[in-house]
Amino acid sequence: MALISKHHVWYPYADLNQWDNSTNPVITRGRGFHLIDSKGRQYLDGVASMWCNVWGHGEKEIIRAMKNQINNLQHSSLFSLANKPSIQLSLELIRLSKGMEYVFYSDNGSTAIEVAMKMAIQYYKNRDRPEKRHFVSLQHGYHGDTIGAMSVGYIPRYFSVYRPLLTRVARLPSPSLKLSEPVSNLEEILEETESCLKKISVKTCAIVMESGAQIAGGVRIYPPGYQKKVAELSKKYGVLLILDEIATGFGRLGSMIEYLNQGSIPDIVCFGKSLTAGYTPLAVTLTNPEIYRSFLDKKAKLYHGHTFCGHPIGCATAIANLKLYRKKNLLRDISLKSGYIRKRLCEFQNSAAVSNVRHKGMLAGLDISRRGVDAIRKGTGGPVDSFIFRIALNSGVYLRPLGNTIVVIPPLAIDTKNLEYLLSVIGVIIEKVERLL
């Protein structure tokens, strides 16, 4: 069927005018990391799909483990029954995951977010404190787009038209670690962070964070013993540790596990993203014993559910993901490229284009200056992150800025040659801006 000129799709986080005629790339296919278009076009894919992809596409391996499930059982649900494929896949991830022993499945990050609230509330009153229903989050958090996970990631400019809906959160500061730079006023966060939880724990049943690293508020970097020290102050408090690491767990802030890495074991933990490669949607809940056996023992149902719940596909997929983690010593080869990242970026922070330069992994922010934002915004008439994606677009990459933050965030994966490219066209848009200023 030939492709029309009229869209019929609502895109997500768009400006409908722009695509009421849109001359946006219709992907077809894709090889490698490389997306390609209906007229033949390739666009190195510089935000792994939202966040997701590891491999790049095509990847044999994980392709013949979802032909070979495919052919075997499509879809079973796990109202009442099991599936091989899910039990399997949740030894794997007990296995990585220390502290945890009971997997909860769901389709997408929202929604783990919202299986991990609803067992802390439920957990309190399984445990007689049903006073502890409260949630307490980071400023500049993000944990997804449905009700719960708005509440407790609320960003202003995405979410301000939705406040009604929401439940009230409160909200701790939290720091960002710049490229060399100390964070100076850790201590005082801190300390903000413990007399708020002093004051209100009473009612709280969890502190809701992302791990290592917010992404979607603006790339913040967790600075060293941050999220150790707020781990020790949630057991201190009698408050939960939720931590989300559907975008920063699986290898992209350079660990598999971050909140090992980070010395933080929580109660509950989220992951996503690149859990199936970004092959299939999938997501999951993990959770500790002792919150597990609160439902047993007060015989309560947690009343959440999915029709795909523990989706063979998807956790085939899973597996044979982990599989070649190991296989290809990815976190290695993830290492090599985070010291190449890191050094170019030394490069950049010097522009008066650029501000405020953060890395961690595979993970990267730069905000464009305010001179650079007020020239671009002079010279284009138009918005700052519609200049970068067009530019990165005209040079065959694929990038989404996050308002004025260029956001390196390329599939785990990548090849020596392409994530140069990928440098090297944000090199291009740094030197574009400066033509401006």
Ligand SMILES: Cc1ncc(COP(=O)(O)O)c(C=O)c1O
The other form holds:
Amino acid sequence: MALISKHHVWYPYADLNQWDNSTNPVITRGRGFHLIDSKGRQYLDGVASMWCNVWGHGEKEIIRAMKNQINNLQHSSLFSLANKPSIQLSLELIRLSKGMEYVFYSDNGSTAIEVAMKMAIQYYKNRDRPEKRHFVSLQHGYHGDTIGAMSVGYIPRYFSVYRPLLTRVARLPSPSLKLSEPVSNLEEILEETESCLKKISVKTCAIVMESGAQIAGGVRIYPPGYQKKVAELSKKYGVLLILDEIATGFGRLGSMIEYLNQGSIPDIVCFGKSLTAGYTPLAVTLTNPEIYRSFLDKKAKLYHGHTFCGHPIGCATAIANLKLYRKKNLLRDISLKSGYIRKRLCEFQNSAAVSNVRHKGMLAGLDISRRGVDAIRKGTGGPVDSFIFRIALNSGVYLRPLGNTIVVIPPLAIDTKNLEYLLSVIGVIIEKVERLL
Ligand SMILES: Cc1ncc(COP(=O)(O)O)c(C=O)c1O
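Okay, that is the form predicted alone; can I get the form predicted together with this ligand now?
After this comes the whole thing, all chains and molecules, with the earlier chain placed first.
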């Protein structure tokens, strides 16, 4: 019988028929950059536990801050009350995020996006433009699994079944930068973006897009200048810009705040994942004084609030985490490791098993070639992602591919030895596919 029925846990994004009691590990501990299962086997975390882990496990300064907070105040809501960690963290976030002045707290990235969408619609209502209530987003964009987030981040293979729940959103093409090729259709994409905004800006409140790169939609890195241009177009046509830095902010692409790196100040920005190094759930939606002022002017309330908004333990964790970024100069360390990752990826891009490689900072995506995909299916009778997952697991690495794309998203502070091992296992996977060709 499958583990699912034994545990009574319904696992996210799981093929219930593929779940295997004997081989899907039960994780009981974390040590450094490894997850350790109930049988004592250890797995290097190649996807930073769904893209959020920063320091690995057992980071003492963060644990100390969490313990201190637990000893003082375990929970207090933000409904008619404030708490110190949420105030302190908002000051820190505002200091980092140029153009932003106010922080709205939630507990996961999807709801941070819902908050952003509600702010944008209500902003135009506050400014007596209620007809501006539609959204524009990008093809291949992903923003989470709640209803609004699925509407703007519509990935058909995940969400087509939920379509009756979703609102209609105009979708623009998005560019993708390969390792050693310039983007040839950037001009076309920008022209289409402009002509769409020109046509529908009267009814559009905001454009929603990931900042710097799209990850869940297939690891698509924006070429230089693209996001800046979209920001300029959003200003030109009077449409708010909502940037999603939930997966790409705080170092993943090599910058602390990716929109600053891209020269594109948004009206609203969302952060999550690495914000707490993965130690507690927390997400934030930041906005500028103009949007906040529209609520003041109209005496309007934002009807959004969660039980765990501004959770003191989450906020104390994030404060300690951000302090460590500075203390350990994490961004410098990332820039060195990013160079190493790129060098290793160049070795893989000529393999017949690989059709396309993308990389930025601590993020990489490698597509298995058409021939490779056919060979895996023929040779194993199973899906490509399970094939990759199993080889990695047998080599002591936790990897979760996106369909036919191997995604490399290690904990940001991973040490060189473990990073080398992770990339060597990617090499092993590629060799195994080559042997099937
Ligand atoms: C870009 C982006 N936005 C939003 C989300 C949703 O975040 P969460 O899973 O915390 O709801 C994710 C999650 O992977 C993401 O990658």
